[in-house]
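Shown next as structure tokens: one chain only, the form predicted on its own.
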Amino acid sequence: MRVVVFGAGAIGCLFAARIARVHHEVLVVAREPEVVAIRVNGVIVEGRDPMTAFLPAVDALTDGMRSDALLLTVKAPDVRAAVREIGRRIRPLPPILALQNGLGVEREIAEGLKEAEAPLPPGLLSRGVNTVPATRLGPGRVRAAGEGEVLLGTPPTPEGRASVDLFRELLGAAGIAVRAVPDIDREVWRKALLNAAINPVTADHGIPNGQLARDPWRGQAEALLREAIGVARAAGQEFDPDEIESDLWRVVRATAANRSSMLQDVDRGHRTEIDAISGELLRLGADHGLELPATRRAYDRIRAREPVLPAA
């Protein structure tokens, strides 16, 4: 099977290496530093189940490329541009698995394909929720640690089920745990709630996840979680506050030594996923007349740390 992994961050590198190990033809699409490192040294996986996978890597797709499956592993801010390139270069479009954190990813994919004049046939887009822990150590280098899984939905249409089955088999054969859930949208929301509480606080204060259990950071995380739960309720996703708070502290304990992906982005001077997490909550909150002062403060503080983009 010919598999394109678009994005060479921690998860892109880890999944590309694991999939290539079971003899699939894998192409990594990434920025130039990652492409050079992968071409010279391969994808290096450290930590749990270490390995080195030598894979082809490119910084741009070429016209008429073909693929049997595509894993979209860029961060949320890069989704639209990545999908625009995919829509223009890969024909026909393959089944796509989107593994981003945050909300509104499907909208960004639809906009990117619209700009590419490449409408996505029904059932080809699958949304996944990833909890496999991985840390980027450098271009083409990743540390895998602990247990995790990819959640996939159970679509109602034959086309959607065929795409999900393809990714379930592809990831499962590569040793990546996969679990089917009846409502993937709810699981996307569940992770977004936790991300909204954990990521901005850790990124703002430069602390590993475990520090959130202490004040003043604990109070900040709990305030963000309460506001996010309110937005979810207004959007039709009802979560038990006690259950979600229990989930929050379970994740914090399980990932105590981890530096959140948002903190890693801030450390590297990269754009973060704050717009897809806190920004989407603010947008939806405004639609429903909700005041979100803690979320607004967290959003503004992280945006102030991001690089200024050049004018279009």
The other form holds:
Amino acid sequence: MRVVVFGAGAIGCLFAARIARVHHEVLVVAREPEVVAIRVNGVIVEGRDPMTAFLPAVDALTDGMRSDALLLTVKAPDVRAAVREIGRRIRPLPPILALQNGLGVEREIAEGLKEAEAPLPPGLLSRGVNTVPATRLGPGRVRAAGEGEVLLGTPPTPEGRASVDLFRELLGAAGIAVRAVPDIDREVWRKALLNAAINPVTADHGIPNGQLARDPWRGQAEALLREAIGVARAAGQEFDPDEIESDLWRVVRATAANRSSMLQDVDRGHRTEIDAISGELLRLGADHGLELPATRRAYDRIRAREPVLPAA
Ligand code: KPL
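Having seen the form predicted on its own, I'd like the form predicted in complex with ketopantoate now, please.
In what comes next, the whole complex appears, and the chain from above leads the way.
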């Protein structure tokens, strides 16, 4: 099977290497430093089950490319541009698995495909929620640590089920734990709630996740979580605050030594996922007349740390 992995951050590298190990033809699409490193050294996985996978890597797709499955592993701010490129170059569109943190990713995908004038056939897009822990060590180098899984939905249509089955088999055969859940949107929300509480505080203060258990960071994370749960409720996703709070502290303990993905982005001077996490909460909150002072403050502080991009 020909698999395109679009985005060579920690998860893109890890999944590309694991999938290539089971004899699939894997092409990585990445930025230039990653492309050079992967061409020279392969994708290097350290930590759990270390390996090196020698894979082709390109910084742009070529016209008329074909692919049987595509893992979209760029960060949320890069989704629209990536999908525009995919829509223009890969015909017919392959089944796509989107593995981003945050909310509103489906909308960005739809916009990207509209810009590419490539309508998405029904059921081709699957949303996944990833909890497999991976840390980027450098271009094309990743450390795999701990337990995690990819959650996939159980779509109502035969086309949707076929796509999910394809990704379940692909990832499962590569040794990546996969679990089907009845309502993937709810799991997207659940992860977004945790990201809304953990990521901005750790990125703002430069602390590993485990430090959140101590004040003043604990109080900040709890305030963010409460506001995010309120937005979820207004948007029709009711979560038990006690249950989500205990999830939060479980994830903080399990990832105590990790630097959150947002902190890693801030450290590298990259754009972060703040817009897809806190930004989406602020937008939805405004639609429902909710005041979100902690979320607004966290959003503004992380925005101020992001690079200023030239006007498009
Ligand atoms: O998903 C994560 C992230 O860093 O983006 C958490 C769960 C916070 C683990 O670091």
